[in-house]
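Next up: just one chain, as structure tokens, the form predicted alone.
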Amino acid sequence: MSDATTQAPGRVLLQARGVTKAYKLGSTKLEVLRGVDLDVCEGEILAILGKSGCGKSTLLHVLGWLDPADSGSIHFEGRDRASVPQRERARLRNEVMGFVFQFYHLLPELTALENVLMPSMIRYGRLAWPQHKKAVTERAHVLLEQVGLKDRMGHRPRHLSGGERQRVAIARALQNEPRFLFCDEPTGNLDGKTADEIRDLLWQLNKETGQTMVVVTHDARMARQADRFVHIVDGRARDDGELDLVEEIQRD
């Protein structure tokens, strides 16, 4: 197996270097991560696979800066996040960032417009809330459109399907107009058709607008379709290239 930088072609947007993580469970020490190498470039889909209890969703969440690597270094657009002041990490988390999870992650008090207005409210803030409010209010009407909730605008997540919770999700990463896009198992909560109408509408939105993207995925299918797919491994990350691999990961 050769390491994963190795075939990541174009300009490098997300870099992770010697990137390490554990858990402590009572008085025993679980490593997840042991040493990550990996490149992301820029308008790339590159999905990341392995077994369950890998270490992906916290690879996913190290590089999308919402947990801190025990050692290592992760650079995003140049920006070494160990050299960022956390006020600075979340501004880039709400408006350079966005983030799509397998459970949804919605508001269930808020309609599925609320939901997807959330990430402008926090960005605006309540006195600037005021002049930006109707221009982000028609982005999150355009948003809603395109993910095909026009008509499920006014619904709380309870009146939802999983599919559509997941395309309120999608909105709400997008509404910020966010470079880079982290999905954790986007369609792994989802049937069959459901997970493919998902990942359709994700793959549709690379093509249309270059959106750059790293995908947590169990599914085989979802990994064909990228343009790289990396494997953890013994807590490190491989791309060898090879999808019989992909196949026995979705057996397990």
Contents of the next structure:
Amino acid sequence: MSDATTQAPGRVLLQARGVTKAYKLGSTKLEVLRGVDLDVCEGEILAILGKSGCGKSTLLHVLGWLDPADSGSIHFEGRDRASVPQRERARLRNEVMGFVFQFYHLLPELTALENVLMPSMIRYGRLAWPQHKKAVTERAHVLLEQVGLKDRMGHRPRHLSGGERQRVAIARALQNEPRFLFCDEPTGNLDGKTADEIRDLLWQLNKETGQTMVVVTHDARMARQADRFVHIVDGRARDDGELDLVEEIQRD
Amino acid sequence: MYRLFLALRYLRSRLVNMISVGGVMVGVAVLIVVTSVFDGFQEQVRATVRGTLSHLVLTPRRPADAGPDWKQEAFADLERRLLAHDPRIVAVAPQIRLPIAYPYRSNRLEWANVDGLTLHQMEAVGIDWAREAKVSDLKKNLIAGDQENPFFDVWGTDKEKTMVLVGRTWAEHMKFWGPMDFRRVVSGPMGPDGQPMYEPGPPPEPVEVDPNDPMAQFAPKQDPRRYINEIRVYLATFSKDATTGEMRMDQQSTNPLVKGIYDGQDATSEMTQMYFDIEKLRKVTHLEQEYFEVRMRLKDYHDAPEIQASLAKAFPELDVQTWEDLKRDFLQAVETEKVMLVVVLSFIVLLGGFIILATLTLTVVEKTKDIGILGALGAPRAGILRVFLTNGLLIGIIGSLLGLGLGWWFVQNVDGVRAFVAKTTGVDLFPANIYSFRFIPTVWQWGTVLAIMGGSVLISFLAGLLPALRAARLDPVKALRYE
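Alt. form predicted together with the partner chain, vs. the form predicted alone above:
Everything in the complex follows now, all chains and molecules, and the chain you saw is the first one.
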């Protein structure tokens, strides 16, 4: 069976072709991705499903240009990762992409508000900061309010619950108004009710602002609500599976 | 913007960083204090030595084709010729120098110690007061005696007597201080003839003298009328027998009156130099020669090398030396001591650098995840490098500024600190008998202070470089992957 090449309507923002990635563990080579082909279109929510350890987080990192692929190409808005210098990639990550991680990854020394402001601080240098400070601080306030943390802005991450931390992380990912949001198991570490809230929040944001989202998850319920899903099997992306089947696979 | 923000936040949140700051602070403060005290010491020593030595010292050299009268030829009209040589020469003064011995009581076992009596080797310096006062600080340094003319024969009864000025340290050491009272003589009213008029004070306490004491015959004699003490010194001179032409060494003694005490701020010269009236010293020792060397004061010491060179050319029969030439070894020793101390103490700052290296390396390891997050949020490698460089730099800058404050306070209160240490521990940090100053001299040189601070900041920066590079090389994904 040949690998499925996902075709979807709308402008293709992100295009992966023949992506491979392997890790060396001692003397053995662990092939995680074995030629992934994937398209992500503007405004859609794409869920990437897979068993834990199947390489879906690795795929997300590769798609988000955090990690280079061993072979194959990742075109983001028509530009190949390999042809974009490090500093420019950093700028794109800062201004165009947002990341939400399973383990929140907030900076522990900073308050919730400062964490949300961090992408803006990185965006504007010392000289440009004063003229943007007011606007970006206002935006951070609005975002934190939107995710329901109006009263928690001055709290450090260790004084926040898991759900609250993930809300801060989502607000942070949205601070620079990215066109693209990468979510790596955003609800993976949360209990069912909180997970639903976070998912609803993400979906709502997608509806309101039209961000393109790639959500990595092992949760079929979440995938079911995405516009589209692919699942990772044997290091390849397939979109011909039935969700029920996928759930079955996951149960094994 | 985030770089300074994060660096400050990391600095604040880690206690070890405060230890680094403390290390830099102590290093900077110690270096500032040490250089300041040493510069002050050096300056004070130079001022003191220059004061007692005058600017230039000229000694005649025996020429290879010396005739029998070479000395007379060399000295003929010398002073006038010297003064006429250069208008920048302000004054000249003749000097005679002779070895002398002063018998005193000592319990120490020394080479000439017989029955508790020993000889203290000294130098008799014959000076003409009026001229000497113009070339050196001796007049200013005279703390007891008549500054106008200490050799003045007040009662008209001591025309034939030699007279001396002794050093303060010598007077203290020889227990000469007590029975004398010079204060009366220093500020006496002037008589109608323009000479000072002296009032006798109350008679001093008589000193018990044990007739069986071998020292008795050498002990300073007190004259209740005059408040002046007579001492005895021995001189050795050569003389030529008129008939046989044979050279002889004569041992002579003279009983000079101590007419004044000078405080030269230099324990060594105070212990070993007695100033005699040059004419009387010549008479006692039957010296034909008028003087042996010439002291010279210049309008400005900065001209010394130039005048030294021109004098050497114009007077080939004279050795011309600056006071620095004469004390070169000593001045070099002080300088070397200072450099060595600064080098050794710089290791404290270096140690501070290593503390920074260690703590920052620790911080980078601890912040691996943060570095990954920053990478994901779009911070370029150069930015992450600068977060940690700034951290090291901040430690250096804050430590240096605190060190500046601490050092400044210490230098301002150095004598208070010394008194406090002496009171609490009984240790005198700056014993007067060694350093001959009664206070700790300090000099605040901004150039030196800023160099110390700059060096410390540089070391902190370099210490931060390695951990910062390590942070920048971290792969953000690897840093994020594992929880």
